[in-house]
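The chain that follows stands alone, in the form predicted alone, written as structure tokens.
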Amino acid sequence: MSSSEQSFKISIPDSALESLQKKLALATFPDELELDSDEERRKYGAPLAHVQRLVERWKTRTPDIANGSGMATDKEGFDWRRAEAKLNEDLSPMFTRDIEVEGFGTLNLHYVHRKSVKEVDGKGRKPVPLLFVHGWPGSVIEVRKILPLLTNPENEDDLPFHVVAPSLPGFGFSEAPKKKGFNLTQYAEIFNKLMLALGYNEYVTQGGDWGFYITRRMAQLYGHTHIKAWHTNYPGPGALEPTFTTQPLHYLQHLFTPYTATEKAALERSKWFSTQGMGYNIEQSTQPQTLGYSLADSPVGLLAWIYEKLVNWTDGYKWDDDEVLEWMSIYWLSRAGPAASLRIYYEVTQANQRQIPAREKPTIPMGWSRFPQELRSFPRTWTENVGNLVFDSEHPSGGHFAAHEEPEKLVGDLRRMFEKHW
């Protein structure tokens, strides 16, 4: 089923940082409207000014290859080394694995894999073993924050968790799939084999953006046998307005059930994401490998596409400069390029896989972390048709990206889910 683990660190070679370099001198930037304010340059996607203040800072910094020191130039700009030597250390420890996907022959897969630092808690209650998946434009770095704070926690009393975060096939370090047709449950195969490799043959899952869609197909396949819970902060593709023909009795509990102002709001912002930001998802969808070219070819346009969706996606965050770049890096530098991150969109497409009836929802408890601006969010009698719902937990503030925007408030849903239902 799978081979034994690999250590593993990120280390990028010169060489291609090198590359990096001299595409990002040859840059050519477009033109751009004569508009009054970044909000209005939003509606058209990326502003100019922000992606040449970016790419100045992408490219003025980096290893003096030239004259073979290995050392950075004395130029400010974003540090490649410096952030992989920390994303090294707050990653840790990292690992490689071969693991068999049938159909698909084996597949190298990368992971962190951090256990607990407590054995017990001060309940006497032994660590929870957590999958953690992230999604796209994430990646394994989603998990940095909320890694500490679950396998180290501060209080004595806090349920603590041996934390398994893999790199999905195609993206960061993992190998990519070389056939077509990897969809849902391929990636739902090859996470319940880590796990069980790794030694858990039970434990929990947490996903956001495709995280959701293969924790929900690992519950469908593995809840009850390998999983015992599933917990989301993006149940909203997932989500269906209950109808009288399919489902009488929960279409008159919704009839009955007036909306409340946050509902309200986050129907509005899934009508803004549905109208205004989905166009990449119905490139990425179709026609995966033409696009694929421009991301592969050229790291300011990445740049641009996946910088677009961390400041719309967000609730007003603060991306600091280096931290977009250290994302965006490691998109550009991944062990298959970035084309190989969009085929997740088409072979699911393909599948018919986004949605599934109420009829086929995953029947293990599910919890559900509600953020006031993810992309897609629905009413609570939406939300029961995704799983059994179990926990629903409301923020005040919060975006597509959980665990990066709102650790704290993550992880305490976390805990008071799983100590309830483990």
Contents of the next structure:
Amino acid sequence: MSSSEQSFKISIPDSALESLQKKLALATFPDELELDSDEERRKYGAPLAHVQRLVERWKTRTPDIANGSGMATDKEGFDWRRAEAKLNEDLSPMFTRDIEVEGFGTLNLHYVHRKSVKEVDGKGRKPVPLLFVHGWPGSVIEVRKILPLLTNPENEDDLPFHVVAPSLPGFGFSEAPKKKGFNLTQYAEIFNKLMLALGYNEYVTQGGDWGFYITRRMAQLYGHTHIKAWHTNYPGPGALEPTFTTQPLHYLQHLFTPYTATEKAALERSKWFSTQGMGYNIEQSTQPQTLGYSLADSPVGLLAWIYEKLVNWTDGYKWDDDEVLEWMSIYWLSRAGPAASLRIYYEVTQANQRQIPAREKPTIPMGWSRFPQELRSFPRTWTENVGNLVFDSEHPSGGHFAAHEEPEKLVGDLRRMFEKHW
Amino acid sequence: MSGVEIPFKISIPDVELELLRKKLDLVTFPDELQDAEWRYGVPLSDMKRLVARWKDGFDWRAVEKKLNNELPQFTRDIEVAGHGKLTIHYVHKKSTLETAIPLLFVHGWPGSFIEVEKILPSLVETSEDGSFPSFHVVTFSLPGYGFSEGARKPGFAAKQYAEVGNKLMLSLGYNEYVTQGGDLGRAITYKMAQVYGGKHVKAWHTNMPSSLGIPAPTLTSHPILYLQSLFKPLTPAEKAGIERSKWFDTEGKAYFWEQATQPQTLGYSMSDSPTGLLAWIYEKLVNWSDAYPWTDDEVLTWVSMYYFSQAGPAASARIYYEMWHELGTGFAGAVKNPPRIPMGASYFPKELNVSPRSWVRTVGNLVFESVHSSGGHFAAHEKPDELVEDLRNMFGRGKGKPGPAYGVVSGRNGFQPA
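Switching forms now, from the form predicted alone to the form predicted in complex with the partner chain, please provide the structure.
Below, the chain from earlier opens the complete complex, with every other chain and molecule after it.
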């Protein structure tokens, strides 16, 4: 099923960093329409000044125009080696392991596995094994802030966790599948096998974006037997507006009790996302290889493609330029290359796995943390179609990357949920 | 309104060719799934072959020479209300016959003004025996495409493109003219027919009558057509057309959605990676045509029009943003206020959206239809003889029987005066 694990530290070869610098030295930018504000510019896409500033920061050499070599004096810029060292420290310990996936052979999976510092907490409770599943355009970097909070709480009475956070196959430092058809069922299989191989016969999950879809599939397949409860910050589609036939009580309720201001704002945001924000999704779901040529060949193109989401999908999060470049680098320097990470969209679309009928929803306890700038959101009453909701919370701030934007709030929710449902 | 005409020859500076070569030398390809073929997008083997040719073998200077010889080109400044002056690049070839019909050909994406190349010689041809009409042919690079300047401000949508087309024709002395267009050219000539129809545009022909989708007639919108459609079963061609339209909507429209919502984001890839640009465009050249045997050099010529364009490849996506945000429903155009001038439609089975013919009657004053058994989206390039024949039949007076749009342009019916 899976062979013994190897210790892992990120160590990008010099040649990859040099090749990146050569491309950046030739960076060619488009123009931009004359617009008065970043808000106006963002309507068309990532603003030019920001992309140029980030590319400039990414370069570590000032181009020597005179001799045309593109390599001249060193300048202060984004230091990948320093970022790499910090990632290795913050995400330690990391490992890789070969895991067999039915029909796909073995895949070498990269993961973080950090055990709780204490074996029992102040109340005598043992740590809860938690699988954290990232999405796109995220990576294991998304577990960075919550990792210490989960495994080493300040308050000795706080429920501790063992945390496992893999790179999705095709993302970060995991191998990518070579054959067609690697869909949610395969992601679920490989992650369940990982948990079992690590000795966690029973565990819980947390996921947003693709993490939501994957952990929902896991909850369907391994709920009760292995997975005790699942938590998400992204309820995805499938939460349907009540109609008189499907949910008569809720339908009638909403005729007389209007949606709250928060609910209305969330519906507006969902509408924005589905009409204005889905371009990337449709391309990745239908022609990922075509897009892949751009993202594999142009670090500038990749930067813009991802940076646009880092801004649009968060709640005024103050991204540091080096933070953005770190996220970017994980895609650019990933084991399988940036094109591989797009295929999950295609495979899941082909397998028609995004929406599941209500009768197939997982039955294990489900928790949902709501952050106002998440891409989709629904009134609570609609989520009865999605899962067995036992816990939900609403926060006044935060967006799509909950673990990165609001780590304390997310961890607080995980504690409150899993204290009861584990 | 418009400045003086200045002769133009395509001449890309050496430094641009050098930069292209440097980028191609550094190309990084993605991997590919086993047996992917065309399912996930352009196959890797196609891309490697095309990039290798682009680096070594494709002769851009030879292409420049050929185009400059075949297509008489010019530029002229045209004022667009609210947007200032734009330098517009165009081709203008007159027939030897003064009373030839002035025809404006409007290209789309991912095409360019060179789409007129194959139909131009036949269109300007005169017939000894008066069996077919002759045309004066004009085509321009859409603002943001080819060698025209791009719009600098937001809001440059169908109305503005239509204004450029009309002002160009007027500046060339063609107070009355007809149009031919597909893809964006369909949307723009539709707008021209609505705004300038009757006064300047006297008839319009399209090879993309259904645009990116037109609504079916309903009992309230078009009762007679609706009732007729109830009794007339769909032909096999119409059924195949519906399948094709469905394919386009579900598998082939992502480019539209990205370009219509985040054109700038896409633009960074298109500007920085010629390989990325090549893939983005080549996928459509193959998927949208009807088994057309593209040569590598043909593909690279089409892509070069974007890579070497005056405004850069990112600018070409903005028209999607502007038009979609204006119309909200894509490029079908409002069915209310259909143009009243005579309309001609040529149906090619591998067009992107193929609606039943009864639906097309809701688009305009349909007087001419021609159904073809092969051909795709790029009609002028794939089926030049057929398209020219359709235009000759629509506007001509073959064998004593006048075509449905014969003589629409005063004093210029395409034939020798009697």
